[in-house]
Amino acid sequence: MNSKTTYSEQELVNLLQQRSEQAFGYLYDNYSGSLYGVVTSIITDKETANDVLQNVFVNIWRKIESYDPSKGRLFTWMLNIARNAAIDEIRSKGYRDSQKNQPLTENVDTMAEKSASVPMYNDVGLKKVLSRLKGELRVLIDLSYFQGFTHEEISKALNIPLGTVKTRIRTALIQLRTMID
């Protein structure tokens, strides 16, 4: 395992776009780590969890045609592939079935009271740096970063105009970007 070579993000990319499943592999062993972090912190149940990460490296084994690295780097495009992959599963129809405890009709509001009411103490990654925002801030990223809710979805539900969803959102942002420099 320790003889293969590091590759650098331009290697690594030009690799897995000639199909090196040796690339993969290492693309797997960086970076699984990382990504199954941000499916979990989405996604609590572990068998989902494992098939959504198993869903986000078939993806981007078979997507890597349209990484444009110009738009941002392999990870950037890697975390956004998991972090879609994790909230469309969450919205899916058979995973809310499958949360016997959550009815049907939940929705945008009661998610903003469990966002808001839950402590986030074990979470990892992301997430703890979150449980730092305070309240409403970081309701408001819960809700559109880990939930995948739209800002429009959210200014209806909590009642706020959308130019005020979309400030407070901005204002979240630039206070978790402080968090993790």
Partner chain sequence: MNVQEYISSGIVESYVLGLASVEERREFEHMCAQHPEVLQARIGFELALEKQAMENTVVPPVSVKEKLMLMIQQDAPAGQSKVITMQNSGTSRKSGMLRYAAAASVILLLGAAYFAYTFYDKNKKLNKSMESMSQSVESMQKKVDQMEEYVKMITDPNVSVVNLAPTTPAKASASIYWDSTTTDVYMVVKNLPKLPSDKQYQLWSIINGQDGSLQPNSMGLFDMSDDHKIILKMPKVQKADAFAITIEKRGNTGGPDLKQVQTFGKTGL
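Having seen the form predicted in complex with its partner chain, could you give me the form predicted alone?
Chain only, nothing else included.
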């Protein structure tokens, strides 16, 4: 066995393409924390996030031949796989059904907590502006613009009429525009 503890990106990719289990272990040890962070920023349920992370590494193992260094770094490629897997999971019927089993208040509280902690807009000052919105409006903006749910998906998930979802999102956007100006 090779006792090398670090690899250049090209060495790591070559070894993974040769199906080196040691290289895969290195990949997991060095990148799982970052990829888990991406997954948990989208999926709050830890058990589901762990399952998604496992699937991410299986996909990396299976698709390593499709990695193209001319299009970006290995880490960026893996982040995209993790992000897409997490988004696919929250859009899946099974995930949505599991969320329906929670009482609405618990579901909204979880979404509100998540809305307040999404790093994409914490860093650009939008968190402060969004925190001034009422909780229900903040959740709708988060689901629609930061998590990528359609208005219909939000309507079904929160059991709110589609027209009400659209009206509340429009109201929230108008309020946000006023606050920013």
